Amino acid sequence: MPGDCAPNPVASPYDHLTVYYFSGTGNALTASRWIRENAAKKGMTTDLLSIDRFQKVSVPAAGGKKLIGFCYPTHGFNLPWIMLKFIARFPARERCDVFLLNTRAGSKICKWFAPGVSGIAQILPALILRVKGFRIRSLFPLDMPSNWVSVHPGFKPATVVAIAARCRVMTDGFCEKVLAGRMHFRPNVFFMMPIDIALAPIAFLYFIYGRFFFAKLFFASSDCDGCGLCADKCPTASIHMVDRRPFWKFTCESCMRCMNLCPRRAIQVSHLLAALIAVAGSLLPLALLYKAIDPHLPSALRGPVNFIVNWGIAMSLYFLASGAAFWLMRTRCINRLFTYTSLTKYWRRYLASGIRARDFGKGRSRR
């Protein structure tokens, strides 16, 4: 069985491993635990540190035989905003070894395991860390079961088990090399790089538009009992309880932790609201203000001003539409309308195997 093999006789050049992870539904956390198990077999001390809310996240001192890893999901062909900020603020370490592991939307079609796409989820943080003086030992995309249940239903349990078992074998092979001090890059990192780079504009649009749009589609159905678990476990403190009902702020990462942890399956994504916003956006003269001031602007500024005006109007539209929907959903009939027109009402949810609500939160795990 994966993970039950004998300890590797090759000693590690490292005496300590620190893995910083961000995980919505447990895929990145599971991968981090697999890495910790492999490190323990080599006698390495390991810290698994969640970066949730950036509270009490320690940074290892410079010097010594240390290996640092960052594990996170892929959001919109990019890494989550919270992890990007964390890496950007991470102190420089000359010649310190580091690896990046991003989980991405793996799937299984009959007997074929279909890979996900990283986009710039590895390229961008690798460049940042390289500028800070780190040595990149591995870029490791891991095709864990896709968890984007606001777009598609969760996979059947047998499919999840098969995909996860394959990922465990791949992670063990990754650890065999990287923990021994060797560089390791999966071949598809290079084969997919042209596609990943081509997706950079979409990743940029997700950063400035998509993540705010998806954040405003979450709502609580009338099944919500106001327990507050979603707000307590939100990794970015983006859920605010208003009259015992959750309200999602723009800082939401759409990690779907709240949706998949909810004991009453009360949290949904409103596809009706998404459609209404799309229609309103297409009918709204987004460039109205821009057209009024366009003749008075230098030609070099017209493009940037147009972009800023449209971005501001789009954010206002998201905010106003979601705010109105939140208050209207206090009416039972309207809440039912949004609930029963939401596909997530009927879809399977997803949590990585063995992951429970207690696994999320602040603190460290050391072995």
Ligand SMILES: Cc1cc2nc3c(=O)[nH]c(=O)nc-3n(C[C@H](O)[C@H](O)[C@H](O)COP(=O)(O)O)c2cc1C
The other form holds:
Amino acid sequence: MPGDCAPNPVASPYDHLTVYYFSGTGNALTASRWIRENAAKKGMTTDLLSIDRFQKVSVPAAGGKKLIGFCYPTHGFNLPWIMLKFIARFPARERCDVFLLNTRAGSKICKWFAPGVSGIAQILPALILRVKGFRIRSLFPLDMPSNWVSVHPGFKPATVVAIAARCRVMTDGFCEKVLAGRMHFRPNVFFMMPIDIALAPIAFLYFIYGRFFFAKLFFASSDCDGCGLCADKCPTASIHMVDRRPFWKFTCESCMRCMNLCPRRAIQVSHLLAALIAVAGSLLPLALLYKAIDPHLPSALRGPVNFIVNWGIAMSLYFLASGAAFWLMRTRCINRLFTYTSLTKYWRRYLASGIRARDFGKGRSRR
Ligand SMILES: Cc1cc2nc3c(=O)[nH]c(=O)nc-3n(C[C@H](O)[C@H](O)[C@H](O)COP(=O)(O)O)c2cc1C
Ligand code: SF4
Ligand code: SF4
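Would you mind giving the form predicted together with the named molecule, to go alongside the form predicted on its own above?
Every component of the complex follows; first up is the chain already shown.
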């Protein structure tokens, strides 16, 4: 079995590995654990540190030869905001070795394993770390099963197992090189780089629109019993329990954890609300006003004004519509309307194999 091998003959030049991870549904956590296992086989001590709700950045103690890793999912062709903040605040360290592992939306079509797309999820943090003096040993995209269950159903168990088994083999290969002190860059990292960079504007749009939009589409159906698990386990403390019902704040990362952990499958994404917002956005008076003044604006101003007006419209709409929907959904028949027009009501959920609610929390595991 992959990863089940005898102690590795190639010694590591490192004596300690620290992996900082953020993981919505367990993919990045699983990959971090695989890496920890490999490091332990090489006799290294390890720290696996969750950055959920981090207040301050803890750094490995000085001395010895350290390797630092950052593992996180790809969100909207970028890294999650929480991980970007963490890396941006990470203290500079000259000549310290780091690697970046971003899990992506892998899928399987017949026998073909389709990869996800990194966008700037590696390039941006790599640049930040390089400027801080770190030496990048690897940029490693790992195509774990896609967890974006608000836009597609979770994969069948057999597909999940096949994708994860392939990833395990690739991660062991990655560890073989990186833990031995070698650099490791898969050719597709360079091959895809021009496309990844070209996706930067979409990554930027996701940052300022997408994540807020998706956050505000979550709601709890009347199956919710107010247990509060979703609020407890949210990595960004973005769920408030109001009258024993979850309310989603704008700080949500859309990591999909709450939706996939809910024991009653009560968390849905309102596709009806998404459609209403899209239609209302084009009808709002502000949008009409903008259309009226647009021809009179100097051409240099049109782009930025368009952008600001649209952003303002979208954010006001999300704010108003989600607040209104939250209160309206207290009425049973309206709640049912939103529930039965939500595709997620019928879709399979996703959690990485073996991952349970107890795997998420603010604690850390040390070896
Ligand atoms: C909101 C959201 C956006 C995503 N965007 C991308 C993306 O741009 N590219 C990609 O390959 N995968 C994307 N994915 C898929 C996840 O990155 C992927 O399933 C990852 O392995 C999840 O890891 P986790 O379980 O550790 O959170 C996205 C998932 C979500 C929920
Ligand atoms: S985890 Fe599910 S059942 Fe529990 S409070 Fe959240 S939505 Fe309701
Ligand atoms: S509210 Fe849900 S999707 Fe948003 S960050 Fe918290 S757990 Fe993730």
